[in-house]
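Here we start with a single chain on its own, the form predicted alone, put down as structure tokens.
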Amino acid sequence: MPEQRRRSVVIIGAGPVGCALATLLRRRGTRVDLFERASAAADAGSGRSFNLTLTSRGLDRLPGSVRRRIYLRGTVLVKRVIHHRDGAISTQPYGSASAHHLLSVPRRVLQNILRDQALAAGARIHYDSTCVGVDTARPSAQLRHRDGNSTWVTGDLLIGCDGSGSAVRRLMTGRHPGDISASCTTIEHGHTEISMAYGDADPTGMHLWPRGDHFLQSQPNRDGTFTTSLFKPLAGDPLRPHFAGMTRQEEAEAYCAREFPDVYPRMRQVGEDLTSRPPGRLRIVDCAPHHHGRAVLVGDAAHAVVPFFGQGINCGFEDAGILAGLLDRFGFPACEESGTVVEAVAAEYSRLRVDQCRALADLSMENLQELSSGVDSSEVLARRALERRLQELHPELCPSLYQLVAFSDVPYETTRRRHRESAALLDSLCRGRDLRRDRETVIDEFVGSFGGRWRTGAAN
């Protein structure tokens, strides 16, 4: 098809997923456009920043050959490294085979693979354009440059992928509030970054203090350095919030002595890091439907969820490859007549991808738990190591509540809803038992119980 007949996308962001999906679309022969309000030469690095962890329900959706450069630049996890409150350290592995893993990347380091693949393709990415209007039926945005001036830039699709802070989505919901609404809330814990020298310490595992309603995590990167960050409750104004009960360097550093002696002497600047700007806050953005006429939003603009289930990025990701198959599927890329099947297209997308992002959001605050104190309960340690025997032998009928979410392609409503269920029926058998000389009990039990109503690969 000569190039000026073929399908145009116009994308509003030119983050990972927004560069992602340009590759993504630019494979099948359409035309794509991405502006980006940050100028070209940005520093992408916020200061409290923690690493992207990809997992196979993401990756998958990528092409082999940019999945290989970001195997290439990234650090594969097989386990959490669980650093106890007694000095004690334990390891929990995050699946049951070789493919369960997570790769652990510095954001701007997949930032810069995913642009340079989108530019390789033959995407337009367009800096210094900030989006201040949309019109989902033409489907246009107006986009203001750095030198004042605002241009109209149209196409057959718009794609809002600028993150949780949408401008596409605010703009959408401001014009149609009776067919699209949207809310964005800040939960309690905020997060920074530390600095930790700790290049001696296991590369393989994401390392763990839980503590409570507070956690320190470090993730090991491919030059031997980690990026550790607190997660914490905020206090203080809204507008500059600071962490609950530390407002001076002195308070800093007796907490992080108090909270994690084991590896305080290689915090060098704690007290500096932890009070000398806002931390962090975390937001959940929940969006219904995901589009409007012949505009939709992708990724943390359409259902940014907090990160305590590693899953953001690859719930992005699984929206770039779904939305592009829904456009093949449609025929998009040859179809004479485009406004139809695009529209076609963004109410199918809504409908897969609405139910699937609330559920990963509830199962992302769930998992907040397990990492703050779950993870360091000695009840919950003998309940996991049943859970993990019962996996191993019987790996089809009980995978893991994050295996399933993280390693496989079943739908996260679907993943939850198993998971409920299964979680019930064992919570019931292992009522008033020590599961340390009745394990195998319980779990012949359970294996009886549900039988073969659950199977990886089911459909629902």
Ligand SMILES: Cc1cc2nc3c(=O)[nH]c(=O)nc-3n(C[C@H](O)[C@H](O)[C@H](O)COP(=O)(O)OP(=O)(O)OC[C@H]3O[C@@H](n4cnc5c(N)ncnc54)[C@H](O)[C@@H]3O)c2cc1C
Second form
Amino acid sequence: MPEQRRRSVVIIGAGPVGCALATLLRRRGTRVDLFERASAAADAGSGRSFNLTLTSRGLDRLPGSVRRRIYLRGTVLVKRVIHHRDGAISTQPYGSASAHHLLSVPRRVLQNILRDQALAAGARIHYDSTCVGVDTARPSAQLRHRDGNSTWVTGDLLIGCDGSGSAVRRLMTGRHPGDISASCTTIEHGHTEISMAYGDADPTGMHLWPRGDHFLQSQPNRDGTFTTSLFKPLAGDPLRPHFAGMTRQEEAEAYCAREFPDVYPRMRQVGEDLTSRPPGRLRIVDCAPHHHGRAVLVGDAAHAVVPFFGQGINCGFEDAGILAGLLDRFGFPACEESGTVVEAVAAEYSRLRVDQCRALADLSMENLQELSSGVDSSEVLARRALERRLQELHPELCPSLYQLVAFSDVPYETTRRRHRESAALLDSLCRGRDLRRDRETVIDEFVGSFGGRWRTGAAN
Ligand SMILES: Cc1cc2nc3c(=O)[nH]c(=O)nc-3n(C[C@H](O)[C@H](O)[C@H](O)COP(=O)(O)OP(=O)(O)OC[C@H]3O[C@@H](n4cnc5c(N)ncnc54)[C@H](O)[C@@H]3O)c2cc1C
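Can you give me the structure for the form predicted together with the ligand, which would complement the form predicted alone we have just seen?
Starting with the chain above, the whole complex follows.
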């Protein structure tokens, strides 16, 4: 098809999700222009340096050639390595099959790969272009450029991929408050990266130090270094955000020496790391629907979640794959008149995504407990052993919650419902029983009640 007759899409934000979506759309012959607030020399994406873990839920939405490039630069993690308070170390595999692994990639590396792939596919990226206005009917966006001038650009479809602080979302909800609404909640936990020389540690696992309401996490990189982050509640001081009980370097050092004595000697500048700049804040964005007129929101712009399930970007790639699939299904790339097609696609996209993203937001917040809980009473350990045994014996019927969230395409909402039902049933079967003695009986009873109702992938 001649270039001038192709359908065109305007994407605001050339972060990882915007670039991944641009590649998917270019492969369908659509013209794609991305407008990015940052300058070409700076980094697009959400600013801070941290590693992102990708799982098959998100990776499988990307073209194979893009996936292969990411694997070449990432680190495969097959288990959690848990560093207990008493110095003991235990491991938990992420799943039961070779596909059940995380791919850990530094955010900048991932961003660069996705940007280069979008450009190679023929997308155009316009830097120093900040979105300051939207019109969802035409649809078009107003961009302010570095020289202070602004221009309007129009396409057949407008997509906001401009992250959790999305201007597109703010402008849409501001102009159409009766049709679309959004809220943004900042949670009490913040995060900061800590320099830690940990090169001799096991490079195939995600290292975790759960310590009650806070935890330390260290992810291996391909070059033998580790990226280490602390997640901890902040003091309620809006003028000077800092971790609770840590305004001075000595307090931060004493805290790490007490909580993480096994690795404290490897944290050479931890006092400075923890006090010299404000910790990053973590936001939950809830928005419904994810569209208005001929404009849609994709990625964090529609649904930022806390990172405790490591699914934010995976969910963004899932959005991108689903939106590209809908555009195909409704005949967008070759349609004669795009208006009604785009409106139908946008409405269907919202219908498919809003509840899923809300379910992920809940699951992500609930997983904070799993990551930070250091309480391993004998009852908790017996219950976990029973769940592991159940998963070993009946992997189809009882995949772990983690497996379903990270490594399947079962909708998040179905996953959450299934998990809640199975946990409630197990609670009732375990009540008043000695699980070391009655484990096999509980498993048989569980399979009798739960089997047939839920099979992986069958009950969506
Ligand atoms: C500490 C932490 C750890 C995380 N770990 C994981 C993980 O392990 N796995 C995972 O899946 N997810 C993780 N996430 C979530 C992940 O970072 C986000 O889901 C992901 O960055 C979202 O990508 P995005 O492209 O939607 O938004 P962003 O990365 O925020 O990119 C948005 C882009 O839009 C541009 N932009 C913003 N405003 C405008 C404007 N007005 N005009 C033009 N351009 C604009 C920005 O410059 C940026 O380039 C983590 C998040 C945090 C905070």
